[in-house]
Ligand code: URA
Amino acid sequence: MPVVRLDHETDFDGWRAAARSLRQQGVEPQHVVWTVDGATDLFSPAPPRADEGSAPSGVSEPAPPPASLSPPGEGGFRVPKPFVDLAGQVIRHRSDERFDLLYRLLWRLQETPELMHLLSDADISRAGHFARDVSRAVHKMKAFVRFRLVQDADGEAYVAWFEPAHRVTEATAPFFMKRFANMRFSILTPDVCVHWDLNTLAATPGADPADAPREDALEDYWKTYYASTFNPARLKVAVMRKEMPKRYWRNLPEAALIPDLIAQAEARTSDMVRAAPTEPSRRVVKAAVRNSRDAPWDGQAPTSLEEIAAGVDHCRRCDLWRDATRGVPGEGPRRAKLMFVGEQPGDREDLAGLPFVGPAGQVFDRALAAAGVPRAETWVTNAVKHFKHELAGKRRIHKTPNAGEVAACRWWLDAERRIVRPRVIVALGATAGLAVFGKPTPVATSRGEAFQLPDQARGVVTWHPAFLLRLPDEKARTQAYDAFVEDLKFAWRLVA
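How would this chain look by itself, in the form predicted alone?
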């Protein structure tokens, strides 16, 4: 039985070379033992290194293959690029079965070329699960690494200790190098350490927790920032603990504040509700009222997000304002690179004055987290700013805006696009597609594509989260949700 000894836990090149050789020789998956230097099976014969004999890439010499099999280096085969991309992700997972799983998939691809598209296949599903775990680990590392200031022989440097769920340190290091290009830093982990000296990104063996830096003066600033940006009205403890698992808390300065912030959230929310709303300036309101009566091509264009918010609340360009509680403007940073456009506010949004806070908003938040897209860095708005509905007893039931209402409200959407200037705009549903692209845009046939928009942004269309809630079959909901998450990932990659 051939034994493959890889150089290290993420030795993708070594795995690929060995797997190619074994596949060409016709060695079946159940006859291969995969191991890593220092972790060889006690009863496995020590295989020769690649430079000690003729065995390729650390593979011990198997029994002579049958005459009908091509020897290594002859014949050859091709695999689809999605498999190579998937393998590059899965290899970073901590599961000991990852090498066997990938070689089994490689073996089956010859007989089943369409295997990568069979999402119900057990091996494909397992590999996809591993890849998603790795992707989440990358996202968590980007979110939860905290640097501390230290002094060394060359002056100031920054050091962080992190314990990733999977072996993603080297894959994530270029992100920190680009983000902190002018800062000398080291990220220490149990697997491997990475160091940036302003010129070169280098890796060294893993470190011990005792090497982790202690508190520094910057932590008080970070705690103050975190406390000031904590929104008690949006607190969902279960979601927060899922997205910020406790395993990371001991390395997060702000974690010490979390129990008190949770305990005070209800009281702070009540205080916010009782407090009088902040009124925009008289100049802004006056301009908003004037523009709200004008046709979309006559009014003076808003020049700030404050003007848009005031204008939306006073808008009379269509009749939807008559039955709505208030206008609901967009929300997010002024220079967000990614913009999401929904259809219209729902019942919860109409009462709160905020977009995507109801049931569809909860699905949206969960999908954003799964896709690694930080909502706080995006602009979230709607094609129509007032809640269109009909009464069913005491309930207000959603009604789809018509083309005229979408066209009337496009004045405000265009103003948001002009001020925020996103790189990518995601239309959530057909109504949003009409508002963003100016023409009917079928979701099912337009997903997965990036369309060039006149303002130089790129447009993407996907399902509205509410559509996922309306699907009657759980399997269909799961498939549509997974597709929705993939669309969000696609849009986030376009941003970069």
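As the structure is a computational prediction, the values presented were derived from the model and not from experiment. Positions refer to the first chain, counted from 1. C-alpha atoms forming the largest set that superposes within 1.5 Å between two forms make up the rigid core. First, how it differs from the form predicted together with the named molecule.
If you fit the rigid core between the two forms, you'll see the Cα of R322 move by 2 angstroms or more. K399 shows a C-alpha shift of 2 Å or greater between the two forms [criterion: core-superposed Cα displacement of 2 Å].
What would you give as the form predicted together with the named molecule, now that the form predicted alone is on the page?
We keep it simple here and write out only the one chain, dropping partners and molecules.
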């Protein structure tokens, strides 16, 4: 039985070379044992890579110490790039099954070249799960590494202790290097430590939590900042737990604040609803009113997001304001590179004055997290800024805005586009498609593509999150949700 010894837990090159060699020699997946050489690690000299035990009867022995493995690209078979990308992710998963699973897929790809597209296949689905776990771990690492200030012989440096769910430290280190290019730092983890000295990124063996400092003077600032940016009206405990799983809490200074903030959220939300909205300045209101109530189409365009927010609330360009509580402006950073456009605020958004905070917003948040897209870095808005509905008893039932209402409200959307200047605009659903592209854009046939827009942005259309909620069939719902997540990832890649 061939035993392949890989150099270390994420030895992708070793796995790839051994797998290629074994495949060429016709060694079936069930006859290979994959191990990681326990006596060595990433930082020791490379051990021999493959050796053999006794072969089961009928199975020929491979002849593979590593020196004899074929170099990449030779050997008469090719695998599709999506498989190589998938394998590069899966190898970072902590499951011991991963090498086996990947070799089985490699083996099967030769007989079934379309295998990568068979999403219901058990091996493909498992590998997909592993890859998603790994990309979630990358996302969590980017979000939850907390540096602490230390002094060493060269001055100030920052050290973080982190326990990633999967072996993603080295893959994620370049992200920190780019973000903190001017800061000397080390990220210590049980698997491997990475260090940036302003010139090079280096790796050393895994560390112990005791090696990392526990507290520093910056911590209080960070806790104060976290508590002040915590918006109780947006609290969704289940989503929050999912986003910030408890396994990360022990290393997060702000985690100590969470139980109290959750406990106080309800009372704080009621206070916020009762409190009068913050008044925009007189200049902003004047400009807004000029642009909305009285101005014709060629009125003076708003020049700031504040003007838009105030203007939306005063807008009389169509009749929807009559039955709505307020106009709901977009939300996000002024220079967001990615803009999402929904249809119109729903019941909850109309009350809260914020886009996508109700049930559709929860699906949206979950899908964004799954796709690794930080909502806080995006501009989220709607094609129509007032809630269109009809009454059924005491309930306000959503009604789709018509083309005239969408056209009237483009004044505001166009202004948001001019000011935010996103690189990519994602239309969520057909109404948003009409607003963003200026013509009917059927989702089913247009999704998955990027279209050039006149303002230099690229436009993408995908499902509306509420559409996913409405699908009656579980399977169709899961498929549409997965497709939605893929579309979000696609848009995020376009931004990059």
